[in-house]
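Here we start with a single chain on its own, the form predicted alone, put down as structure tokens.
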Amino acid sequence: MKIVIVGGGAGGLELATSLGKKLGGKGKADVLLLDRNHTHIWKPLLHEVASGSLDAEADAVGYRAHAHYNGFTFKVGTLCGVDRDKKVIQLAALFDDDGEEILPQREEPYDYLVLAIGSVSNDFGIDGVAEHCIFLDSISQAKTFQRRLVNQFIRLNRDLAKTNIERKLNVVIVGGGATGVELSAELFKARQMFATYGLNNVRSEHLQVSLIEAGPCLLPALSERISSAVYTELKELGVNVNLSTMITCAEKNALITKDGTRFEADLIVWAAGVKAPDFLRNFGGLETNRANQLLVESTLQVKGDSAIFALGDCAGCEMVGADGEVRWVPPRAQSAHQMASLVAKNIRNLHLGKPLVNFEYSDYGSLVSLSDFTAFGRLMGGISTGSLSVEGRIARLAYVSLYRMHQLAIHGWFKTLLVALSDKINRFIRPRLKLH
């Protein structure tokens, strides 16, 4: 049995792991990671590698390393079409820096196919904004951002140096996520550290970071109030934060709003909600929604074709909410892990010719951290309520453990440990923010 895992995100990695160790390294299954990449980070961090307070590549989880450890193969590969009927996938071909073919166009088969694709930000189709903003969606792009970043900084202190002319490095962030919202706070600790290591003259009014949201509130997941609350610490940190503004055009320095007000910007990210990749539209004929995610079953089967799996943002599932209304699974961490986790289960009932398990997603809460200054969220099971609201220390401990929890997944308890214990003595030894 060959089973054939597209994405290696979150979920993806997860999921290879587990069926790595319990199929693949026993000899039971073939177990084969794809992605375009050839390192895993876990995407809610890509904010911290875009600021520069995580280092990509002393962070990430090389997935070579990780599979011959784990007991399933890892190749390097874009995936571009599918036969269902012949059951095989193709890949596009893969070309270095300077245009030279590495890998041909090819295929891979399969008996059990997996996507987790994951998703991308969406421009809602507004002009400008594919061509002029930054995205986080990749390693890829949270580097660039950085590397524009490091570039402004000193170009600015260079300035400062010169003259006594006052101007700023104008940071604009689209969407009051927890992206925009994370990326916003960083960018000061970011401002903090590069005055601690030799950019002497850029003070903290020097940087001027606007948030922009089209919805009425920051965090529309959270409570009310620790929408407010987060609203008034982003303020107190110098953040301009501006609800209610929608974004009607993108030029290459600018943003312009739709009762024309200007927002000029010397770097401008978009993170302003999130579909599936557009190429899912038509994939292989199968169904998608309006979020271009593939529409599955209860057991996380595509519908149409039980030998493909979706999970993770890619996927569409409903769930009926605690109001009764019926709702998609929400685009978060937690549901890709708890989606990898069930899909494991599946394809191990399968091998053994077991029945099929349904999913049932369980929301634990969610949180916010900006960054060293404090944290905020909402998490489930509260005694009278059914939800705790923190915030400060308790919260931030809350936020770092979702991570631990994912590398749990992935490393097993010892090398976990082993990986924080990593972390705390860096804290020492590396700088603070990643200066090159």
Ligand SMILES: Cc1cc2nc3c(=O)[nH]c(=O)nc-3n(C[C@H](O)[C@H](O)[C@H](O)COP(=O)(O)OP(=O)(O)OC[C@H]3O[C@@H](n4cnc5c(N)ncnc54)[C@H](O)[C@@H]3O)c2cc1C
Contents of the next structure:
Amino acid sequence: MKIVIVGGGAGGLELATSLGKKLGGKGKADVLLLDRNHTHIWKPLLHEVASGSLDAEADAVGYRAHAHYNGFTFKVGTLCGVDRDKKVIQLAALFDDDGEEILPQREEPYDYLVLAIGSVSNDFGIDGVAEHCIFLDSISQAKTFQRRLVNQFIRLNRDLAKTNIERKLNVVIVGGGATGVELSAELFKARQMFATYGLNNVRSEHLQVSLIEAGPCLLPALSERISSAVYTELKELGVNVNLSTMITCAEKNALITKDGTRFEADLIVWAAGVKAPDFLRNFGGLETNRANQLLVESTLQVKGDSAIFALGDCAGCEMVGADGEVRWVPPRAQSAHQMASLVAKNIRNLHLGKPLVNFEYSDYGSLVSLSDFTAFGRLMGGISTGSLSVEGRIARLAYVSLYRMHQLAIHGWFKTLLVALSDKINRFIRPRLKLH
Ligand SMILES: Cc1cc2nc3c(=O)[nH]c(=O)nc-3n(C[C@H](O)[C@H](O)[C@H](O)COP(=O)(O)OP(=O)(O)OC[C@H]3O[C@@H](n4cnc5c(N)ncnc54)[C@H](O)[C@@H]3O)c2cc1C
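Rather than the form predicted alone that you just supplied, could I have the structure of the form predicted in complex with the named molecule?
What follows is the whole complex; the chain from before opens it.
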């Protein structure tokens, strides 16, 4: 039995590790993980990579070595199509930085295919967004933002040395969800560091961060109490928060709103929502929803093909909310984690000839971290039957533990403990901000 998992992210890498240990390493199946990148970084950390507070190289997991120690195989490749009759996926040709071909377009056969390719930012077709805004969908995009931020600070430092003119660096972030809110706070931490690390003409006030949200509140998925607490905290930090502000066009250095207001910007980040990659709309004739997610049965097999599973952000999985309304399982790390566990179980059941089990999403709450300043959240279940609002150190601890749970799923207890220890040591021996 050959199991091909495409996408080694929050869900896919956990699944490959689990199946590798339970089937691949024991010779019961071939488990192959494919990803377009060579290394994995947990996506909720990307805003920290973007601000420079996390060094992606130091935190990344190399797929090849991880596969070697966990009973599966890794191949680099970008999925672009499927032939469901022949049971093969198509991978795009791979080129190096100079445009030289490394691998031609090729095919990979499967008995069971799992799609875990995540999501991309949704520009909602708004003019100029794709050309002029930076998205935070991948390590390379987060690094691009970080490099441009450093370069802009160096330019600002140069200009401030030459003239007495007070100039500011304007970063505008569109989208008041977790990514936009967390990045705003990270940038405020970073600006203190820039002023400290030798750019002598720059003071922290020289970075102006504006956050733009089309809806009437920040973090609409969280409670009103948390939303307004986060709003107050960001305002106190100095973020220029603009609610009910609809962007209709993006230019090279500006965003224009529905009522014609211009937001001048040196850097623009677009984090206003996600969709599954567009090519899934024509993926082997499989059904998708408006967000391009592949529709799945409750077993997480895609509708119309029991040999293909989908999980995480690219899966359109219906659930009944506490209010009785049918909605989609939210595109979040905890959904990907829970779905990966269920797909691992179902593939093992297929192998053993046992019946498949159904997915039930459990909402363990939501947490948002405002960098080192504070954190807010709502934890579900546990000792309390309802939800528990947390903030400050407890919320921050719960937030960090989300990442530790992911590390636990891929590394096990011992290595996760060592990684946590090395993170503590790195806080002393590495600079607090990446400046190159
Ligand atoms: C900045 C940021 C902050 C976030 N914060 C939170 C948070 O605090 N809490 C939370 O719950 N969620 C958060 N999220 C959302 C969370 O990261 C996602 O819901 C989660 O990562 C989805 O997991 P996944 O396995 O579906 O996809 P991903 O983790 O995105 O992994 C997809 C993988 O597929 C690979 N891939 C993509 N396309 C192809 C292709 N064509 N061929 C081959 N490989 C491909 C990618 O390289 C990647 O490795 C955040 C997201 C971002 C961007």
